[in-house]
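The chain that follows stands alone, in the form predicted alone, written as structure tokens.
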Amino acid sequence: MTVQVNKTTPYADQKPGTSGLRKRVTVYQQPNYVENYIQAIFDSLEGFAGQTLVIGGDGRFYNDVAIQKAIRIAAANGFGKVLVGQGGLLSTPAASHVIRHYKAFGGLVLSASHNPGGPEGDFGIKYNIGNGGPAPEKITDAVYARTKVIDSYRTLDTPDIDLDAIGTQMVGDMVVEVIDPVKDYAALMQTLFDFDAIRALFAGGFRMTFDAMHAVTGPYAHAILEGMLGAPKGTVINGVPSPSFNDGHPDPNLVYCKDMHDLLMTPDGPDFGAASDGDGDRNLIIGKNRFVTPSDSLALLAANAHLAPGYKQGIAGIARSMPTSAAADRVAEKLGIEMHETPTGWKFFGNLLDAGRVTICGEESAGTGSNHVREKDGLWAVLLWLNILAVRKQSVDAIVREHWKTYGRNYYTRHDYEEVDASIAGKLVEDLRAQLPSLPGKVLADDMQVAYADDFTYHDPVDGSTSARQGIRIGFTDGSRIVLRLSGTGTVGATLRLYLERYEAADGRHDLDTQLALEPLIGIADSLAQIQSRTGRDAPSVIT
């Protein structure tokens, strides 16, 4: 079958975030949008002829429309076959765990993770390497590169291939093979905890509730907790994939999961609750009478991680990206393990689990993962924490509160400014870094004495690589910071995100309100940087 090779003329907006290209629907439906960047990924790799592909996403509007794209621009490039999740499904961390299982040469991931769907709105491209996670800067710096003086693409002029099929198929030279998205997640899975210990704590009444947000765990949750574990029937909430996540908007907080918050603080709610987001890398847990905050809840599973079968030898070490609290590092510390502070994104993990460095890492965003895939996995943490009860035979709370008293709490909080107008944004955050040389040594509020101010550098232990401006950093002496960055992962505006927390020794105080416990921060955060008046804003869009 001939390549066509198709003219076309750059966009100037294709700069891949810290999780791919996100973008407005409308902005992907422009013509050739997606095929330049595709065109551009492959224009920046080398060596994949006659390799494997993976493909799948998040089945959020356009996804299908993408894949299909995607697909005849592999089969024009070279490629030798494509490994497609069933009805364009595969969660990200389904995708990764693929990748790896089958050696493929990498794969693309269609997904805006947490952010909403539909025709109005988000969708997003990411390629990943491998070894199964997001591809570094190096590659992501080429494509944007290449997209900035593409001008032509190429591609098959072929019939859409049925997504719905298992089994194989041909576009043009190429085999499309369409895989049941579950299969392998589910067996590695079985791998790593202990199946049987789970279904006896819910053969012994113990009661959850999992949201799937109407989003790509659904179909992973059905066949896992209630087929694999035996879970009753209707511990899945919202399990049926939606493209526009039935109008809701698919990010496992307190703000869009407060109905199961609140259901979990009454006497007769469920004992554990949960939930995953659009494409199931992040997790929401709650128990009974506690909220697990993503940074407590690293620290918590990487202290228990050996009770699980996959980790039972213990864990060679701990990674969080730096907005993260420090509850982990006192794990570290107590374990005697490596610890690792890196940016914002999952890509920033990927050397150090490859070399072995370390094997649980986690984000402040609600995720966590671990060495058996390259993308953080919101399943995973669920299925480890189900692990840890199984064993414990305690709740949610009385784990945390033990915890607390042996490592001592970091109160800890995000206060999300959203869609904020960019230049207003990059200039506040301009205004903030010129103040750090002058930060030290000051005391500012509540006698709290600045110990340290600087942008985050990261120097990658591994491959000696260097990423400047990670984020602002004001730390005080008695090891409270205040973190501030601009998010990657919006499609409007700027997120701006401003990041507070206080450490309570093991005999302090653990039962405080925690915007009230960090209210002096607060205050002292808004003096420096002057968000609100600034912003127009009287109030952060969301609190976490």
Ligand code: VG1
Second form
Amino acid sequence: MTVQVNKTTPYADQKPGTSGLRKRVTVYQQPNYVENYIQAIFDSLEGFAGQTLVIGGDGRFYNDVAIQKAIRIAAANGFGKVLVGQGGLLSTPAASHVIRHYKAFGGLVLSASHNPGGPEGDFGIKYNIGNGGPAPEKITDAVYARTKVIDSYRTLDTPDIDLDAIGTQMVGDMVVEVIDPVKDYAALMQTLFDFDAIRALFAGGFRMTFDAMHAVTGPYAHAILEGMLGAPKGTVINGVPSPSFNDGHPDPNLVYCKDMHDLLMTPDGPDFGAASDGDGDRNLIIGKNRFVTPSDSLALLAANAHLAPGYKQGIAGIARSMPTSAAADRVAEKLGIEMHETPTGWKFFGNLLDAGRVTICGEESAGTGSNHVREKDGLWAVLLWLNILAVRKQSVDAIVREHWKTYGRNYYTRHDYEEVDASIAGKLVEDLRAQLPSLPGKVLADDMQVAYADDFTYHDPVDGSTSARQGIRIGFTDGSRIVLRLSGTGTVGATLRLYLERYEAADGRHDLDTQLALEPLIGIADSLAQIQSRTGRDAPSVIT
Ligand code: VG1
Ligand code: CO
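What would the structure be for the form predicted in complex with the ligand, rather than the form predicted alone?
Everything in the complex follows now, all chains and molecules, and the chain you saw is the first one.
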């Protein structure tokens, strides 16, 4: 079969963000947009001839089109085999596992995660390396550099493969194997958790609702929760993936899962509610009368992980992204294990996990995971919670309260200002950065004294690399913190993220309303950064 070398011209906007290249579908539909980006990825890699590439996505609109293109380009570039999920589906954590399990060279994960889908929605492509994790900055920088000069891509003139037929097909000289997207992942979960104990929990009448948000987790949740663990049929709702997520917004937070939240707050509601996002790597956890913030969930999972068989030896360390609350730090301190603070995005956890320095990682944006894969993993977090609930035989609320009593409570919220004019947002950050050197020592409103103020720079302790300008941090002497950064996953304008945190000690007051508890900090942040006057908004677009 003759390889076609087709001429192309570069696009200037193919710079990968926090998690791959995310753009409007209409941007991806431009001539050669997908081809350029995938060829640029392959041009930035070495040594893949004859090797295996994993391909899968969250099933959103354009997933199938991009997969057919990717398969031809992979064949024309000399990959020996492609493993692709049936129907083009693989949740992000499942893709990570498949890469690791089959010792693939790497993988293409097609997703824009929690962003809306459909012809007017978003699409995304991310490259993961052989450890199953997102490519580190060294590679994403090289890919971007390549996209700016690319002048040709390689492909084959072959018919589409049948993505629904499990088994092998050929594309040129390359084998394409369509695999069950759920099987290997479900088997992995069985090695980590006490399925008998969780089965007994459900058999005892424990009631749960899981919202798959019409996204990729549906088949996984149906198979594992209702199939293997015996949760009653109907436990999983919105469990059939749809290319437009049923015109919804597959972001598992209190805005888009408000109905579930309200149900959990009623006396007759279920004991436990959970949800995951478009590509299955995020999780939302709500107990009866208790929403668990992702930052608290990370701390709680780390403190209780030893109750699950996969972690009974204990955990080596914890890592959290910088904006995530310091609740987990207190657990690490008590356990006497390593604690790491990394920039936003899962790619920064890979080295620490590979080196065995941390076992559990998490982000305030509803992402938690462990060394079982190299991505965050929504269903994993839900299963670990279920395992803990099955062993401790207490409610989520009681477990959370006990945790605060032991470690203190980190009140935490994030305020997002979405689709802000990019130049206004950029200037706002720049001006705040300029104020940083003058802040330490200053006493601001409510007698809050600044302990430090900087723009976070990460020094990777494993490979020595440095990542600067990862977000502005203003820390106070009482352990409170204001963090401000620009999102790297949005596709329109700029999204400003303001993260606020205040610590109340173990014997402190743990029953305040979160927004009220953080009011002084919200005021200080606005007076320093002038967010509302500069953006012209009188409230955030989303509060989580
Ligand atoms: C956001 C979150 C970050 C997460 C990233 C990818 O990034 O804040 O914590 O790792 O999304 O998650 P940003 O740059 O927009 O703040 V996912 O589930 O969208 O792949
Ligand atoms: Co996601």
